[in-house]
Structures are given as C-alpha cells and as structure tokens.
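The chain below stands alone and is given in structure tokens; this is the form predicted alone.
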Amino acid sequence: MSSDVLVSATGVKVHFPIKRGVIFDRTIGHVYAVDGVDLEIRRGETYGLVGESGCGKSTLGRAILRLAEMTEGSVVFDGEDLAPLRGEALRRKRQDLQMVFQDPLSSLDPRQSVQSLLVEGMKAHGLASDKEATSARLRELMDAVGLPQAALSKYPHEFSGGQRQRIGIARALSVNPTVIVADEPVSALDVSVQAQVINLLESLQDALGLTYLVIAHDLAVVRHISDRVGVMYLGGLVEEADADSLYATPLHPYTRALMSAVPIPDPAVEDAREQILLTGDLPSPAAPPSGCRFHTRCPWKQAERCDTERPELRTVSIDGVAAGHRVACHFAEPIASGEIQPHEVRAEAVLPFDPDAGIGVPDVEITP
C-alpha cells in the first residue's frame, strides 16, 4: 500500500438548520451532523469508518463526495480542493468519485434496465460515444461484478437483494472512478451474501486499484476488510489506528465498549474478557454535551477537563501500540496504563431539543 494522500478532509463541518414557522421560517438551532473531522485516506487503501447509528458517518462520506454541502472544512482529493468547485467542474470531478449506496432497491431507478442504468453515467462523462466499445464495457462490467449477460436487460425488481447490490457496484465502476465510498454495502445483505460481496470488493480494488472508503457499523466486516480504521462518535472522530492495532488495543473508551460487545465464539473467552455496559442513552447531536462529546456516558471521566474541553484527535505513545496511532482522549495515556481505573457512571436523562431556548435542555442525573 502506497502512503501517497489521496483524500484529505480538514476541519469538515455539516450543520443542518432547524427552522421553525408558518409563514417566514426562522432557523433556531442546528444539528450537528458532522461537526470537525480531519482524516486522510492513502491511495489504494480501503479505509474503514465506523461508529454507531446517528454518529455522522454517512453524511461525512456524502461531504467527501459533495453530496452534502458542508458548512466549514475542506476536501483535497489528489491535490485539488473539491469545496469550491460548483456546476460543470464538480460534475466531470464526479468521475473520479462514485459511490455505493445503504439501500440497493432504492438507490436504482425501477424503470431503467441495468443496460440503461449503465449507460447512463457512462453518457454523462463521454464514454459511451462507440456502440460496439459500450456494448463490450457492458459486458466486462457483467464479468467484473459476477452477473450473466442476460441481466443487462432485466429491471432492479427482478434481481435478489445481493445480485441488486452487484449493480450498483457495477454501477460505480462503469466511469472508471478512483475512488468509492461504499455506504453500509452489506448490510441489508444474509450473511453468505455479505462474504461474496466483500470479496467482490477486495478482488475489484486488487485489479483495479480502487481506494476505499468503507462505512459500517458491523466491525467484523470493517476488519476484514480494511487497512485503516476511524471510529465517529457524535460527530467527531475519536479514534484512527491500523485495523490490527486498533482491535488489538483500543485506546478509547468508546472504542472499547464497542470492542467488548463484539461476541466471541468461545465461552471461556467471552466469560473471562472485560464488558463494558455504556449507561445512557446517546446525546442529541442538536444539543451535543461540552467538552469531550462521550463523557457524559464514559467509565473513565475526569472532572478536570473532560466536560469543558473537547480532546483534540492526536497521536499517542504507548507502550505495545503501533505508531500512528491517534485517538481523542485527553487521558488516553494513564487510562493505558491503569493509573486511571474506570467507575460507576450515574445515567443522565436525555431531553429533547429545546426550540423556544434555541439550546438543549440541561441535564438531569438520575439513579439507576
């Protein structure tokens, strides 16, 4: 794997007005979707990203790709910053930028065959001008994502959930794209259906020399199938680290509750590993807590900074931890090493967002 920067996001911000009126509406909040992001993702890799339901994940793979309009930050995708393009520019950049959407049904259009749903990128970028040359690149695409022929002529409701997901692969590649992001890509899949498509994957990045950019909440599959791995959580990254390193030594705690409610196939094992039960529910990312994002729900807080100091994302040194890898902790040292030990925490109650205050309503502790 080369160590040449592909895809650098710095400071990305995605906030999504909350408006409220009849008749002149009034923006009274905001959610805070993605909210400071910095992660580079290197030429020929496949980077995973994981994290939670609601945690940002998707709209910041949708910035990357300026599907969403990001409201501060920059993306610099091989040396030219993709922010300011607008109109024609950002459309010929969408060649070098696919992506494979959550939902395979909904993500194809239910009139077009899969021969239409080709051509159509590949008119749009100019390369289906030779009917003989376009017919031939069909039927590689057929070959490249495991389909018959014959499927070029059928509609996307004929197909099964994973041979549809095969499409949009498919899809993807027909512009010879350079990058792909790859939203949840199994997951509405069964489980022997999920193999043959990550391998897909994996075969079409060795022939090809694709770079992923993989989103998921399952972590089996991030780390089967990926180099380097980030974890979100509520909108920020809070963990990046080589996939070997970061399973084998989450620094985070939020990584390491993840971490402990992966299930192990061996009793012993699973009896004898540490469980880490979050209390809480997850805060909402139109009232995100101060200070570090997780500490109203971490076994490891400490009242000097964690609830008025967001951690920056920063590489540590440790002992046993791979170099490079970075993680926001402003503790992540001493939480290593066990000169912290981790403690109860006293479940806080999540209200709603207060649209008359503009801010969320503060919180209120509660016994277990």
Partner chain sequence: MNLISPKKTRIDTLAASVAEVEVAEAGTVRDTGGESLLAGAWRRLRRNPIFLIGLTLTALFVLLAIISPWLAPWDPAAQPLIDKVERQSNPVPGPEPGFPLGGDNRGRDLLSRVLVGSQQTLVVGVLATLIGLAGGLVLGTLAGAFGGWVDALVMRIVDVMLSIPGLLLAFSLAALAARPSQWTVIIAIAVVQIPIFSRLLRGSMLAQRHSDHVLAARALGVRPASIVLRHMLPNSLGPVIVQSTLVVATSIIDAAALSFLGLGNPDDRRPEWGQMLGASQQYLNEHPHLAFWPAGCIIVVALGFTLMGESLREALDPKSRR
The other form holds:
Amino acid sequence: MSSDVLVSATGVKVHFPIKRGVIFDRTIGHVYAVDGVDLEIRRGETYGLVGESGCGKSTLGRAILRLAEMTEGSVVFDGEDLAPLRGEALRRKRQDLQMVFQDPLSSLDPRQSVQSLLVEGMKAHGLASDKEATSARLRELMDAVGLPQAALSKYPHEFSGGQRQRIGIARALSVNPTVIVADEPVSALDVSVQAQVINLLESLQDALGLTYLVIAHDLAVVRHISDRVGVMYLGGLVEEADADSLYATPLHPYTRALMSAVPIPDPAVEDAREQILLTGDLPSPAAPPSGCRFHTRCPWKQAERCDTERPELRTVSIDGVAAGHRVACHFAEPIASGEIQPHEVRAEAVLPFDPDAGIGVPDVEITP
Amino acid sequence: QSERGGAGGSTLTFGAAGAPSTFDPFYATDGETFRISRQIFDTLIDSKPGTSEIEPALAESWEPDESGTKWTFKLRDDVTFIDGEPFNGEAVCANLERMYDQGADGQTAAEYWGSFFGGFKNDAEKDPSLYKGCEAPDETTAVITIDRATASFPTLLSQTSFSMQSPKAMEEGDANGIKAAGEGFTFPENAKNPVGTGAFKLEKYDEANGTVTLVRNDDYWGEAAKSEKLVFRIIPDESTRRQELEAGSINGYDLPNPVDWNSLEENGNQVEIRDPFNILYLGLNLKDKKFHDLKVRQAIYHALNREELVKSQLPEGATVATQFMPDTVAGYNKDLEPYAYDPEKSKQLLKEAGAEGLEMTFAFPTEVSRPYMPDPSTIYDALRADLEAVGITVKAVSAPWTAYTDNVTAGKYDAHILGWTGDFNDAYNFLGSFFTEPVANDFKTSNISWGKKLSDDLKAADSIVDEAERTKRYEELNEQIMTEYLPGFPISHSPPAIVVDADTKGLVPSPLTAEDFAPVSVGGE
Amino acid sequence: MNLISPKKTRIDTLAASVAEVEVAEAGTVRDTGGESLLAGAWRRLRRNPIFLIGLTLTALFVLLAIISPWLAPWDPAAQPLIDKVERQSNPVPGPEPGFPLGGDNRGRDLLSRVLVGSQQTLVVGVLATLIGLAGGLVLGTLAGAFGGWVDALVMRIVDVMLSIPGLLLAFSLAALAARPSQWTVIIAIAVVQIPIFSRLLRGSMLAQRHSDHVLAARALGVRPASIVLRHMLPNSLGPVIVQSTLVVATSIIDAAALSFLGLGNPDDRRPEWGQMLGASQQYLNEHPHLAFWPAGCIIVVALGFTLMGESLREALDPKSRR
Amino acid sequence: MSEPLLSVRDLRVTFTRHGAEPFDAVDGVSFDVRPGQTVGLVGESGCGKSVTSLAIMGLLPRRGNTVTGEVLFEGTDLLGLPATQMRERRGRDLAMIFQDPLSSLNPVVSIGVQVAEVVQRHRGVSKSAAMEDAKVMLDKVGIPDPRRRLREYPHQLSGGMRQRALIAMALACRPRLLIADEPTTALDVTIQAQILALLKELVSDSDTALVMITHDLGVVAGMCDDVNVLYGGRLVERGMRHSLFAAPAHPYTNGLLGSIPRLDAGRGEPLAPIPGSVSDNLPWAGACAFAPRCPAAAEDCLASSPPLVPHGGGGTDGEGALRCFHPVVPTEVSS
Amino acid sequence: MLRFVLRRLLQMVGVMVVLSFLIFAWLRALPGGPVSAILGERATPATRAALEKTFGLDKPIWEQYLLFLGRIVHGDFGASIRVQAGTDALEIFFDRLPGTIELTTFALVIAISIGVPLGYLAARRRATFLDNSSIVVSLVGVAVPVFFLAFLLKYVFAVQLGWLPVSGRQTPTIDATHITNFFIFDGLITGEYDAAWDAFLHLILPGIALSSIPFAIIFRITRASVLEVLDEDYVRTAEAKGLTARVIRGRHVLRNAMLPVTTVIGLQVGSLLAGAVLTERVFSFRGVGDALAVASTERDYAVLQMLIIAAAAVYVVVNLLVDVAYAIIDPRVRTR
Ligand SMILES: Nc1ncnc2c1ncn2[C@@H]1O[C@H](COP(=O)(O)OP(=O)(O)OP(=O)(O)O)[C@@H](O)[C@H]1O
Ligand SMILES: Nc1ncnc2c1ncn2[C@@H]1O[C@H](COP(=O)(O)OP(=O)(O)OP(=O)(O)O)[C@@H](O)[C@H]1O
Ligand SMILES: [Mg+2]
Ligand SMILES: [Mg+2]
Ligand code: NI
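Swap state to the form predicted in complex with the partner chain from the form predicted alone:
Now the full complex is given, and it begins with the chain already shown.
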C-alpha cells in the first residue's frame, strides 16, 4: 500500500440555492450541504465517510465525481484538476471515477437488460468496439461479481437486492475505473446479503487494486471496510483518522456520541456500555448553527469559542492517539484527558429541513 | 271588434331561432328582428296577407306625378303612436328625414336604406340618394320626392326597416345616436324602447332568460290582436324548438325542417307552407376563363339532375327553377323551359368546348339552413355527384356560413351554391341583386364580355315606370340570361314553412315570411 | 456431517468467493428468460376483467376497421335507395330486404356506412392521438430534458394553451381552417392534446432527471443525448401511453362534437361515425336510428379504449397493488 | 413468575391470492409476553415479523388472508373478537408503533388532534381535556415546547420528534401491551439511541409489556429479555438474550451474528455471510426451509421438517426452544 | 400564502395579455367576420368597405390591438353584434355568467355528491361487482357525446314523460323578477318560490347532461385516491389506535383522499366550460356557453374575445382558488 494521494479535495463547498419569488425565482437562502471539506484519498485505500442523514455525505461524494456542481473548492485526481473539465472532457474522465449507489433497484434502468446496462458504459468510452472482446469482458464481469451468465439477458426487477447491487458494481467496473465512490452500497440490504456485498467489494479491491470512497451511515460497516474514516457533521468533517485509531480513541464529542449510540449485538457489551445520549435533532443545513456546528447538541460545550468560532480540522498530539488523527474541536485535548466533563443539554426544538417544502400543488393530469 | 278582450289572458308563445339585434328596425338586417318589429310597428304600405303584393297600410293611397319622381301619400287619420303622438304627414316626413340624415356610423349600420335608397344627406361621395325630400302639406298627406323614376318605390316603403316610429320618441331617444364600438354598434335609447303604431307593444326583453314579451296595444287602429300577450322565446337549436312544440311550451316556430313536416302534422300541428319566393342557384365564378365558353356552362347545366334533387332533397311544393326568380314575380318568363337533364349531351358539349377533364372547386356552407336550401350539404352532395358523373373533377370545399359568404364574394371558389329570398315583389330585387355592378356580384360577370351590358340593361329596366313595359322587359332579359348568357344555374324554388300547434288559429303564411301575429289566437278561440 | 453441496462458509480468496457465490446464487436467478416490466404488467392485466372487456372491444373495433370493406354489402358512397328518398314524406328509407338498417337521407346503405365508418373513425382517433403525442413528445422532452429556461418557456406556452378549455380551442381551430376536411378535424383535436401530453411527459421526465438511474448513467459517462433517449424517455412513456389510449377515445368523441357544430369534414363519401352523428341531427326527432347506430358505435369504442386505458393506468401505477 | 399478558399460540397467517399458491407468511408461531417484559422478534426481511404483529393487532388486510391459532390477551382470544370489540381494545389495551414515523402520521391532521383523538376515543373525555392529556404525553416523550407542537403538522417535526409523537399516541391510554415494529429503522443512530432509551424508560415505568420487532440484532441485544428468531415464517430459535447471543444454537442465528460487522471486533476479519438469499428457501412442510443456505445441512434436513424442541438455557419463560436437527456446537462459534 | 396568490395573479395577468393578443389576431385571421355577419348574403363591396372602416378592421392588426387595449382601459370592451346586439361584451359576460354558474355549480354538485361517495364505496369494495360495474357505468358517461346524451334526456323526460321542461332557464309566463340573474336565488329573495322552483326544474336535465364527464372523473379519482390512502401507513396507525370507523373514514381516509380530488375539480372547470357550450346550446340555456356558441357562428368578435379571455381567466382564478383550498386542506403546502 503506497501512500500517494490519488484524489484530493480541497475546500469543497456545495451550496444549493433555495429559490422563491413572485415572478422570477429569487434565491432566498442556501442549503449548506457541504461547507468546506478537505479530504485526501490515497491510492488503493478505502476511505470511509460516516455521519447522520443529511449531513452532506452523498453530496460530497457527488461533488468529487463532478455530479454535483461545487460552489467552491477543487478536486484533483491523479494530479489533474477536475474542476475546469466540461462536457466531453468530463465525460471521458468519468471512466476513471465510478459510483455504486445506495438503492440497487432505482439506480438500474428498469427497462434495460443487464447486458445493455453493462455495455452502455463500455460503448460510451469506446471499450465495446469488438464484439468478441465485449462478450468476453461481459463474462469476466459477471464472474467477478458472482452472477451467472444467464443473468445478462434479464431485467433488474428479476433479481434479489443483493444481486442487483452486484449488477451495480459490475456496471461500475465495466469501464475499468480507478476510483469507486460507493454511496451507501449496502444500507438497503439485509444483514446477511450486506455481508456478501461487503466481502465482494473487498475482494474486488484486492484483485483489481481499486481505490474506494465508501459512504455509509453505519459506523460498523465503515469501520469494517475502511482504512481511514472521516466523520461528517452538518456539511463539515469533524474528525478523520485511521479506522482503528478512530475507534479506539474517538476525540470529537460527536464521534464519541455516535460510537456510543451504535448498538452492538452482544448483551454483555450493551449492558455494560455507557451511552452518550445526545439531546435534540440535527439542525437544518439551511441555517447551520454558528461556530462549531455541533455546539447545540454537545455535552462538552464550553461557554466560549464553541458558539462563535468554527474549529478547524487539526492534527492533535495526545498520548495514544495515532499521528494523522485529525479532529475539529477546540477542546479535543481537555476532553480526551477528562479535564472537561460532559453536562446536560437542553433540547431545542428543531425544524426539519425539506428543500422541496413550500407552496406548490402537485401536477395532476386528467383527461375526461 | 267582438273579439276584444275575448282572448283575455291568452298568451301566444313563438319559438324564435335567435335574439333580436335591436328594436329599431331601421338598423336591422335580420329576420328575427324584423319579425318582432313587424308586430310593434307599421309601414306606410304593407304586403297583402298571404301574398307578395302590396296593399295600403298607414297610407291609404299613393300617386306619382307624371315624372314619376313626386309621390303623394294619403294617410289614415285614425292612428296614434302608443305614446299618444298623432300619426300624420309630419310624422312621416320626420321619419324619412331621420333615416336620410344619418351620421357616419349610422350610415354603415342602416344597411337597408343603403341598398335601397343609396345615399345619405351628409354624404357627398356616395351615389345620390333615391330619396330627395318630404313635405307634409296637411295632416293626412305626405309628399315624397325621389331622385329618379322607379316603379318599385312604393314597394320599397313596405320594408319593415322603414317602419314609422314616433317622432317624439325618436327625439327623446336620440334615435340616430348609434355608435360604433369595437366591432359592433351601441344603440341609443330609442332602439331599446320602440314606440310604434302596431298591434302590440314591447313589454320587456328578458335577456337573461331569452324572452321578448309583447302585450296587446288596445288602441290599435286596425283589428285588435287576439292574444293578450305575445312571447318570443329564443331557442337557437332547431330540434329543441320542435321538442318544445311537442311538449306544448311554445305555440309555434318558423322554418320547421321539411323532414319533420309530415310527423308534425300527424301530431296534430298545422304546418303552413308558404309560396316559394326564393331561388336556389349554382353560382359560377366567371373570373375564371375556363367558364367563359358558353358550351362549358351549358354542359354543366345539362349535367344536373334537378328533377331528382327536387324530389328527394327538397320539400313538397318545391319546383325546378327555369330562371333566376320565382313565378310570382312580375317579369317571370313563363315560356322558358327547364334545361333538360342530359348527361350525354353534357359530355358532348364539354368535348366540343375542349373542356374534358374540367376541374373545379365547388363549395357549400355549413352551420346554416336557409329557406331555399334546408340542408345545404345534401343538396350539394347531389349536385356534386351529377357533376362527377359527366367527368368533371370536383374539389369539395365548405365553410361556416359567414365565412362562406365572404369567400364567395371574394371569388375564392369556382362554383358555389347560394340563393336569395326576395325582400319584396320586384324583379330587380332578384336580377338586380345578382347581376348588376357594383352590387356584390357573386358571379363576377364584369369579367365576361356581356357583363357590363347585362348590368346596364337591368338598371335601365328598373327605371321603367310603366308596369307592363317593365314586365315585358324583364321577361326578355330573363330569356336572354338563360339562353345567351347563362351566368349561373337556377336550381329550384322551395317553400319555407311555419308551424303552429292545433289550437292556434288565424296565422296567414306570407311568402315574404312577413307574418302578422295580431289575428292569431291560441287555445282554440 | 453430510453436506448437500460442497459449500464453505468462509471465503478467503476472490476465486473462492466468486465460485461460492455463483453456486449459491445460480438457482436464484429465475430462469424465466428476461421478463420485462411490460410482460409483468400484462400478466397482472390478464386477470383484470375491466381490462379484458376494454381490450376485446378495442380489438373488435380495429378488426372491424380492417375487414369492413369486405364486410359491407354496399359501397358507402353508392346510393342504391336514392329513388326511395323523398325529402318530406320519406327522407330516410327504412329497413328492407338487403338493407337491414335501411338507408340514410342520401339513399345510401346505413349498415355499410356504419361498418365502413369504423375505418375513418379509427383513422381520426389514432392520427389525432399520434399527432398530439408527437407534439407533446417534442415539447415535453425539450422541457423535461433541458429544464431551466427551456422548461419555463415551454411550460408557459402550455399554460396558455391549457387555459383555454380544450374543446373550445378545437372549435376555433376547426373554424380557422380555410378548407375544412378530415385533416382539419384531426389537427384541431390533436393540437388540444399537445399541452396535455407535454405536461404529462415533462412531469415524468423531470422525475427521471433526478432519478438514481439517470444519475448512474451520467456517472458512467454516457452521452447526454443517449441518456435522454435511452433512459429518460422510455421510462417516462408509461403514463403517456396510457393517456394515449384515453385520447383515442376522446378524439372520437370530440370529432363528433365538431361535426355536431358543423365544423367537421364536409366530404361524407367516406363515412366517419362522428360525422354521421352530426349529420343525423336534423333527423333526430323522426329517425333517431340514424344517430343511434353511429352514437352507439362511438360509445362502445370509446368505452373500449377508456376501459383499457384506465386499467393500464392502474396496472402501470407503481402505487397500485393488486 | 407472573402470568403472561399476551400468549400467542400456534399463530398461522396464510395469504391466499387468486392465481397463486396459498402462502404461509407466519407458520405456527407461539410466544408469551409478560407485563414489564420485553420480547424481541428478529429475522431477515420478509420472515413474517410484521405479519405476526399485525395479526396480533387484528390489522391484517380484510381480504386475502386467513389467520388461525390463538392470540390470548389475558385469556381472551383476540382473534375471535368481533371487529367492534377489537376496536375498543386497540389503542387502549394494546398499542403499536410503526417503522416510518412520517408515513405513519396523517399529514393533514395536527399532531395534537392525532394524539388527542385516541384519548377521546378510549377515555370518553372532552376534546379540551383530551388535548391537555395530549400535551402531557408529548411532554413525557420529551418533545420540547409541547403546547406549540400540538398545533403543528407532522411535516413540521423532525424525524425523531415524529417518532416520539407516535410513541405518545401509542402510550396515551397506557396500554398494557406495546408492539413496536422496527421503531427506529428510519432514524439516525444518535436519534435511535434516544428513542430506544425513551422506550425502555417508559416500559419500565409503567410495567408495560413490549414486543420489539427488529432486524437489528444490536437493538435486541440491548433491549430484550427474550429473543425469538424467525425464519421463513417459523420460529427457529428462542432464548434469553444472554444465552442466545453467547451461544446461538441455530445455524441461522449463528449466521446472522457472523454476518454483522461489529464495531467492537477487530478489523480485517472477513465477514461470514449466510450464502444465498431468502428466495432459496424450501417450503417448511417437508424440509427445513433454511437447508439450502445452511452450512450444517444434511439429508435429514431435506427429508422432514424439524420440530421446535425445548433447548438450552431457556428464556424467562423457563424454556428456550430450537428448530434444528444439527445445532451449532458452541465451540464452533468464532467471535 | 399571500405571496403565492400574488404570484399566481401576476402570472395570470401575463397569460391574459398574451392570450388576448393571440385571440385577437387569431379571430381576425378567421374567415368570415362581423361585416358579413351583419350584412348577410349580399352586400355591395362599398357597404362592406364602409362597415370595415367603421369597425376599424382595415387597420393593421397590431394597431387594432392597441386601439382595443385603449378602449379596454376605458372600460369599453366593444359592442356585441348578435349575441345581445349593442351591449358591451363585458356586460354580456356578467349577464350570462349567473346562468352558467348556476348550471355548472349544479352539475358539479351532482358530480361530487354522487362521484365521491360512489368512489369511496367502490374503493372499499375493490374488485367486486359494485366496483367493476360502477367503473363501467361512469365511463359510459364519458363515452357518450354530451349533445347526444342531452337529446336523449330531453326526449325521454321532457317530451315523452313531460316531467321536466325541455329547455330554457325559466318559463316566461311565470313572470319572475330578476335582480341578480341567479334565478333560483332571485326567486328566493323576492319570495317568488314558484319561480325559484321553476328555475330549478330547468336546471335538472342540462345539469345531468353536463355532469356526466366530471362525475366520471371525480368518481375515478376518488376511487384511485381512496385506494391509495387506504394503503397508507397512517390509516393503519389510525386503526391501531382503535378509532371508530367513522373517524377513520372522515378524518384519515377521505380528508387525504380529497386532496387530488380537489385539484381535479379545479381542472374540471375548463371542461365544464367547454361542455357548457354544447349543453347550453341544446338546452337553449342562456349562459356564457350559449353566448359563445352564437358568437362563434356569428363572428361576434367583441363577445368572442371577451368570453374566451374570460374563460381563461375563470379557469385560472378557479384553479387559484382550488390551490388555496388545497393549501387550506393540506398543511404541507402552506408551510412557512
Ligand atoms: N439538489 C438539492 N437541492 C437542494 N438541497 C439538496 C439537494 N441535494 C441535497 N440537498 C440537501 O443537502 C443536504 C445534504 O444532503 P446529502 O444527500 O448529501 O446528505 P447525506 O449525508 O447523504 O444524507 P443521507 O444519509 O440521508 O443520504 C441535505 O439537507 C439535503 O436535503
Ligand atoms: N398483504 C399481504 N399479502 C400477501 N403477502 C403478504 C402480505 N403482507 C405480507 N406478505 C408476505 O408475508 C411475508 C412476511 O412479511 P412481513 O411484512 O411480516 O415481513 P417482515 O419480517 O416484517 O419484513 P421486514 O423486515 O421487511 O419488515 C413476506 O413474504 C410478505 O411478502
Ligand atoms: Mg446520502
Ligand atoms: Mg416488517
Ligand atoms: Ni474486511
């Protein structure tokens, strides 16, 4: 495992405008979906990204793939800046950066057979010129993801969830990518099938030397397959470290709470566990709290700095914490040493955020 | 007068096909308006019930001087308007002066005056008006001077448009205050409150319910109306009118579909068939050189099986036409024989003219039913089939009525079907309307060698004052038109009908569709 | 321990993993030979009596339209009964031997006209629908595929068109025609359908635009045109197809309404039911059978298409679970 | 040991659809729940957990299914109750919380009314009194500013609060039995932890019996006293949570545990998934449904259907149970 | 909410302006026109030209349009030539509107009061004979051309059985007082109950004919929407709460199921207006539709312009109202 950087994202911001107006749509605010993230993925590693729903994981993943327009920031892939790429050049570049989706059914066009789903990408990148070679390649792909050849002529809805996800993976592989962004590749699957897919992803990585960015909300899954893990909260990375280090010594209060909230299928552990129960819900990304985004729910919140100054993601030097463990908390050290103790937090009412809310009546089509 | 009051609260309800456009007949052009005006107003001269001849009305007698340009009318002395104003010579002159003295907008709106009298007082550009002036030497006399001699002058005055209205009401109601507004006219008060001398007076026009209610004028100079009330209900749909009659909610309606005549009678209604006073013809657009050869025109005429058409598509009483006017009009040439149906001859003629494979667009109107063509599409079908039978290629075209007349006038079709119902008994009202310049000449005769001559001849004939000489001239002209010129093809005359229920009595059908409702009684009185 | 199949529960290498999974899953991929979504919908539909009625009626109608020229005893334009026609006493000849339904007002065989009328009726219904569909497809695809100002522009046009009640628009369009013909009828009806189709299509296209599988195709680097044509369009067609069946029915009825108002095709040598119905107006009181046959046929056929369309709509609706 | 509050005996739910074979979604399931006890039902998607709970509540669709067996609630068989009496009991004696808090709330009725209507219905109090109760309930489940929330609509609440509102609704009439069907699946982990803590607290406070349905073994491990593992509509293993997690006897339970990546396990160990998928199942009638996916399967597994037999350490009911011819030998379990 | 209404109103004004120009230009492109309508079969070119000049039809279209706008600003919408000759088009619209409102409202009431309950029942008894047969019956209503249905109704109930009047809005001999031109309302406020009753009887047949299509659609949408709502989780929640069947039906099922139905009712207004053209014509019902029919055959420009734009405006306004109603029923739409 070399440690050269394959993908590097700097200062990525993705802000979605919220529009409303009388005649012309006026932008009345923004959803700060991703708000300043620096992240590096090394060649051949698996980078795991976790965080609660709506914190911007998918958007970040898509921004890296240039599937969502970045408001600010740059993404450098293998030394090449992707930001200036447009149109055809960008389309060509997509061969290197692929994606696996959360919902295996909805991400497969229901009207295309597996074969045409797979060939499509190859055609788009000129890999399907030779008929023989194409079908050989198809066979290879099916083998790689563990599906029978017969599956080629079938349609997505005829498969089970796990099999569909295999098709999704095969599609990503079909163009020989270097990096695969897997956006919640297993969260729609049953536990037993989930394990099959995780194993498949891992073996493919070993065999093909792929680089993964795995997005998931399941901390256990992420920890299992990742070399390094980033924890996101409300559009920003709050902590990043080697998987083991993160688990062993979570530094950010949010990471701590998250870790303690993950149920573990072992009654003994469960009974013994000290949970850090957070109060209240995730604030709206359209109106993120000032200062540290987590201060509204943080049991370690301090009177000063937390609500005024946004902490930077920084490397800390604490005993027993691996180098390269970064955290965005002003008080990481005192918390780690137990100098600062947690306290009660009063729950604040939080509005759910729904960018589609507002006035609008659904289109209903009628014919007499 | 024994009937008076006898009819008590009786109400006569009549189904009208459309709303009246105004209650001032001077600005009207449509039959629905005239039908109502006729009950409210009287004219100096009227048509004799059941005929197209004229008879005295408000004027008891009339006399031209030798030049034929000065007419003296003796008036009845027992007539007052319903507002109490007396009817006298001055009233007559006031009426004529008012008609003559139209403002710019009024001039375009007064279509009947325009077409029969020509010009207006303050309108230098137009033709000089037929009307020149009016004097009232005494209460019961009116002397009217006209521009040139014409025998049809008294007949003109029988037009409902030229009804006598109360001078006071006209003054108060700003009778000439008609204004163009957008693509229509707004009418002054006078047009909403008609004040006449008729057997009925207007009670109310309920626009929201589509009914016009007239009540009996108890001071009427003639025989008082039999019904207390006369209600016109506006029912645009023909089949609905019939259903209303069957349901007993109206007493009668005009122009029943000939298809329904028999069954209406079987159900006990009275279908009164008027004498045909109209002509249906197949018109040609002579602008197109292909019709300039007389043989071509004759060929077309011989191709038409009019006997069969009349029998299968026109109501009982319809006849095959031999010329461009019905036989009741003076000047009708009895000696003309109908063109025989002879497809062989037709083909032969076409060959001779080198017009085999003749092609033409042939049009008919939709959305319309006229007394002379109850169902244009079926008549058209029959004619087209006949034309095709002799090898003429027909391109079928149709258009809704108003668009159709526009297109015909603009000469957009090679051939069309159209017709005319006479306004009054005068040959010029038929022939003059068809073939003189600059009247909308649908036949475009000006494009053919004899066109100008025909126009001039007709105009000359119209100014012959002597009755007999006039008649003779028209007979000659009719023959000439049918044999020498053949500008178009007269097809048929068909009788329009009017229907009333079993208990409605006293309706005298008029060939001019100018029925009087005063003598009509309902409920078996 | 006796194993049924040589399985290992632990997998250590890629090869082993693949082999294992293949064995495990081979039986899972049902060997039905690629049943598409439509086939699935069809399976469900086959059991729906409403659909079957609709389908039967529609099929009969189409069949009739095809074979009617051979079925009809007379040429619909011939006038074998013209001698019997008398405007007043016998405007519409009644049934007699050889003419089971009698004739029409022009002495033509009514049965033949009703039978052959199915052809033009089908043509009007189908062509009006197809033209409307084509227009709707173009506008809807533009709006749905590009979004943004193209969408806004197209939708404003559609709004304006929609804000005049459809049939009124058709009336005026038919009246605008210089030379009314079958085509003016077809086009007038078709134009009215365009905004409906385009809105429908745009709606599903926009939904498709944000769908995962389109995003997936984009991520894969598929060309934009190909995304629109191969992914968005086919997946948006479901509602449009359903709508089409319904529009065939309404087109036939609308054509009848146009004829009723005298705006129909003036040339009646090739009969069409709506036109026959319109022409029968003046005989309604005395000879309602002239209206009854074409009206009956229109009702049955419109019902056929509508029933079929409605049940299709239901079958293709992902929310309906039957 | 107290008497069971709810006793499910040999519950069988058969779906009959025309054109398809009758299908036993739940096939002879029996279990007991005592007041104050939490019983878990676990298993993969489609194994019949929800159908079981709906059958207990009498909420299965009216047509297309037959329910046999007994659902004894304090000795009364709920299955035999007429619909009107069942309506009386639902919401008052037994209540239920569903998985997706947004779709389970009526979008056009205010939270207050939705909570109050159940109070009004079962306690016969006035509307305003019911509203007051509703406010108290919302407060109790930890919704801040409950008075304002009463007037709000579901879409104005965040996911966690919606689930709290649902819980408030279910608990408004102090039911003695609460069935929670995957109550936290739609929620984030930190919110899930809040909700689970709340449920635990409410149950222990009021001695309510709780049936916890989930596919998350972690949740079960932390919540339940007794665990019932379902597979293909049948109970395959029952035990007290400690013994069950420590020594799963059924290969399926074992397989499930092996499939889950654990936060506390070392990295790098590959997962041991159960091969195949649910669609490989055999019908229970003449075989073990799990046999095709089972590493321990032998001929007898295909020959007959294994019976449910008492087993091992037992649950609080005194007895554990197992449906397997070839149970996993404890030493084989790797952790 | 206010913003939303404002926005829609502004949009509406825009649509109206565009529409008015389109209609204006279009009408003038139509063959035939008021000149031929007024002058009849035979008029001299001079007369025609004079009349065209009087009406300003000889000017370029855009100039005519500007003049038209200028007149509108002064409240002059142009005079009718045939529908109600001499009357301002706007006045005609308001004269005729009450009748049409009475008729369409009555038709909608029939459609809703039968369609909604039947739709609910059919959904509850899904796939039963009741369900299937009511689907078929409702669709027959759609498949029958309105004018044909109208004819049959008149023939059976008015002519043959004589139970109901054939056509019109009120028997003329009843001599009713008209204040607002809503005849039923007028009859009630003036105490002329017989007149009100008579006007009501006149509404029945056209009302039924006109309601056939909206009924079918409302029935169908209600059915589909109830089916959908019955499958919703919150209905199951309501059942789980042990609520009475009545509360579940009203508060949980129908209230939600009515959302799409409300929208559809708004969209139906357009087709009701179109249907009114045919219905009012065959029933000689003096409403906007009848005026429109007359105006279009007679090329009554002023009335046509006015009515088509008004129809569009009514359509937009009604749909705006529907959206507002929707927002009142559905809290999700009225957020923030
Ligand atoms: N196209 C968009 N327009 C407006 N807002 C958006 C858009 N896409 C995402 N958002 C918002 O941006 C925020 C981040 O979304 P994102 O999908 O990245 O979250 P996530 O972490 O992937 O959540 P989940 O775990 O639910 O998938 C959310 O609040 C979301 O509502
Ligand atoms: N109404 C129904 N008609 C027919 N089959 C049904 C019905 N409801 C459920 N089933 C079937 O019964 C079986 C058990 O379903 P159930 O919903 O109980 O699963 P579950 O264990 O709750 O799964 P999940 O974890 O996905 O909620 C499934 O195979 C399902 O397809
Ligand atoms: Mg996401
Ligand atoms: Mg479930
Ligand atoms: Ni691993």
